[in-house]
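The chain below stands alone, shown as structure tokens; this is the form predicted on its own.
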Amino acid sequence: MDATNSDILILGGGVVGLSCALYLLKAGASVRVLEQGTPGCGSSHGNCGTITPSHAPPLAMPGMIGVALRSMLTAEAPLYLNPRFDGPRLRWLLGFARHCNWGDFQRATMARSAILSRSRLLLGELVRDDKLDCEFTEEGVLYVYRSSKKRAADEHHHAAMLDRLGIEVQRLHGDDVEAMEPALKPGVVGGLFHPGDARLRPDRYVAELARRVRELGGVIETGARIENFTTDNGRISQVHSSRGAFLADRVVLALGAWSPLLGKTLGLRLPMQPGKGYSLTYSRPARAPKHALVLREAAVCVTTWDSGYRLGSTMEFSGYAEGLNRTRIDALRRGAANGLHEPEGPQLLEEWWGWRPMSVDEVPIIGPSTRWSNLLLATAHGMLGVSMSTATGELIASMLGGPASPVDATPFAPARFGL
């Protein structure tokens, strides 16, 4: 490959730039990734690592704005929403409430479901595969439940529409949920297991792919802060970085909740708000849950690998503010001594916080721009982004000559915003 031209340019090298690079690379490209960091050192890093084809349903639903209007009020709330004045925030705010009705509801699902299902099958193909070493496990994510009220919620709202989509979801009593996995407290009034879905240690996975792409032949250029860009006829036809200027014939913006930021030198507007999520990784407790879990009352993810073992989740809405809220952190390990017999590892190992994409309509947006004939982009993929990413490699490969994807595109095309 030349010192500064590719085939394709991947701007990002999270779970999503190192996916569309790997597939672009099978489909016979040349491929170069601009990374600012390293390889998935952003959200692609500390998250749960679930692979759910059951977080099909958006949490844009009617209600949904109250439960975060009087979040404001609680720094502790699995949903948080900083009262700090904050315009873009507003405007995404404003924008995410016309979203909030059913219609939307049921098309953010279909389309979610179907990206989901989608990467959900390639995942394990590519796991098997390409041989990738990343503690994979196909043993369903449970959710747990302490109050009826809740569960009877969930039931009528999470549970039924999977039915409708026809991904398996089975509905448990109390006592076997605690049978299927004594970690937990006495107390469980029910669950819904969703055998569909499995886990993996997501950093290990980024890693995977990061060796994947090199051994393929493309180029991760580490350190790689984008600055700029020489646009020429409708066309970008440099991308100017901390490491050089590079060229490239087609470009692909794929940098989760910097996308925003980057895009305003585009002239592009994208839709979207990190959404700050927190995680605590330990060393892995003598009695771990044996399934990943979500504790739902406190909307706290448990994941268990051979290596370790993570709590996670949480959304907290307050613009690009940096660093850690220990009142987060702090209601993270709450939540699980409320349902666990041993809910911390004997170590320590990591306090993570990181922002993850959302898109207002919570649907990706993956696709060609309409303003830069040589523009795709590849983000917006909010909580969900190991989950989509290997459908979203296959199906920026297929927009760039690459074998078809199964999934429609349509929902996911920049053009709904006018991008």
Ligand SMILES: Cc1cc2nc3c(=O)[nH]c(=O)nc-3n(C[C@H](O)[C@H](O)[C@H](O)COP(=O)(O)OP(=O)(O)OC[C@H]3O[C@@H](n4cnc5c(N)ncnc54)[C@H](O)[C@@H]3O)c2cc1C
Second form
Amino acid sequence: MDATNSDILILGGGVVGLSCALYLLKAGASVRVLEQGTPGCGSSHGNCGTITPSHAPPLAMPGMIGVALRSMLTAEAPLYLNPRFDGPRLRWLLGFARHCNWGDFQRATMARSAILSRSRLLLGELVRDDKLDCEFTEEGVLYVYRSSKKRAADEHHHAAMLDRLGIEVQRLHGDDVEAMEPALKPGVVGGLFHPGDARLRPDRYVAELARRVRELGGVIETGARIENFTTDNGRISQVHSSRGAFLADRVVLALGAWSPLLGKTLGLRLPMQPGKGYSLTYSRPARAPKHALVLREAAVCVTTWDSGYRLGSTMEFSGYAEGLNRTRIDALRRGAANGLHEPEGPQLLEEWWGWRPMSVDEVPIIGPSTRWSNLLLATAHGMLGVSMSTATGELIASMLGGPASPVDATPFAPARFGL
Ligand SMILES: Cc1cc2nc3c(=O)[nH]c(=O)nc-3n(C[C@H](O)[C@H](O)[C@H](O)COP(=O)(O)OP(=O)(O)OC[C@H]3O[C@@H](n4cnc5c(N)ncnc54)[C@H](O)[C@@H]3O)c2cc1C
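What does the same protein look like in the form predicted together with the named molecule, given that the last one was the form predicted on its own?
Once more the chain from above appears, this time first in line as the rest of the complex follows.
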């Protein structure tokens, strides 16, 4: 491979771009990743690290738009729409609203379930076979309820849908949940346990993916901010970055929440918005939960690793506004304090925010562009990018000459949005 040419250029070095790189390398391609920062510095860094086939049902369902609109009045709500709309955000909201019906809910659930289940299987194999040191633990995720109303609603929609998909979900009484997790304060009315879910330490996972990419001969260009493209005859011929121009036969756009910004320079209108979330990482409290938890009323996710402990939450639509929002960090803390005896660890190690790449239908966009003949997209993984990353890598590799993937790529096709 010479300095600027490779078979496949991957734009973005997050968990999705690195997974694509790894599966392509395993299929024999030469690969170069362009990353503006360091590998995994975007949304892949401080997320909660849960691997959740149980999250197959999307947020978009009848009634959700009402919840989102009411949230504009409460800056602390776990789902928050900033009322100062700009054109792209308003268009996104209208697009999302169109998908809040039972037909699309069913279709999105099926598509998400297929890629989540495959990814979960591949992840276990990858961690074992490639010896990825990332605190991968296969112990399930527990939803905890303090309100009977919330539990009933989740049993009706979420658990019933998982039953239909054949994804195991155990309905637990409050006493059983408290016995299972002494870290919880009393007052639990019930739980839903998803034994097939898992967890890992996401920053370590992306670091390990980057290590394997390099070991297999891939190149990761760090500090390479992509600026624009030269196109020629329906193809992308050059990618221009702060570290010079790069040539490739094929280009994979895996820029997470930044995808629409560069997509625009290619005339692609990706129907996506950043869904901002926050996390707090601590040294491990003495009474840390044994399982990954979701405290459902507060929508707080709690993940414990040997090396630390993280609280994560909130879905805020404020466009590309950067930085920490104190109101929302405080709400995250309070949500954890309502549920746990020892909600915070002895030492606060990191306060973090990240942008989830949210598409209007909450189904990732994976596959060939209809507009540019040598471009593929691998983006819009929303709340589930880590959970879906391995099967995304396998799908992209299969589209570029690698072994076939058992996942039907049709529901993910960029063509559904004219991309
Ligand atoms: C609070 C929170 C909790 C979450 N919890 C979970 C969870 O438990 N489980 C789960 O599966 N998912 C979770 N997610 C979602 C998950 O983090 C994302 O879906 C996933 O990280 C997306 O990966 P990505 O590679 O597409 O994007 P990113 O990781 O954001 O990667 C995109 C990369 O592109 C780079 N880039 C952008 N623009 C340019 C440019 N111009 N030039 C070069 N490089 C560029 C960025 O620097 C970045 O590294 C959570 C997200 C948040 C915010």
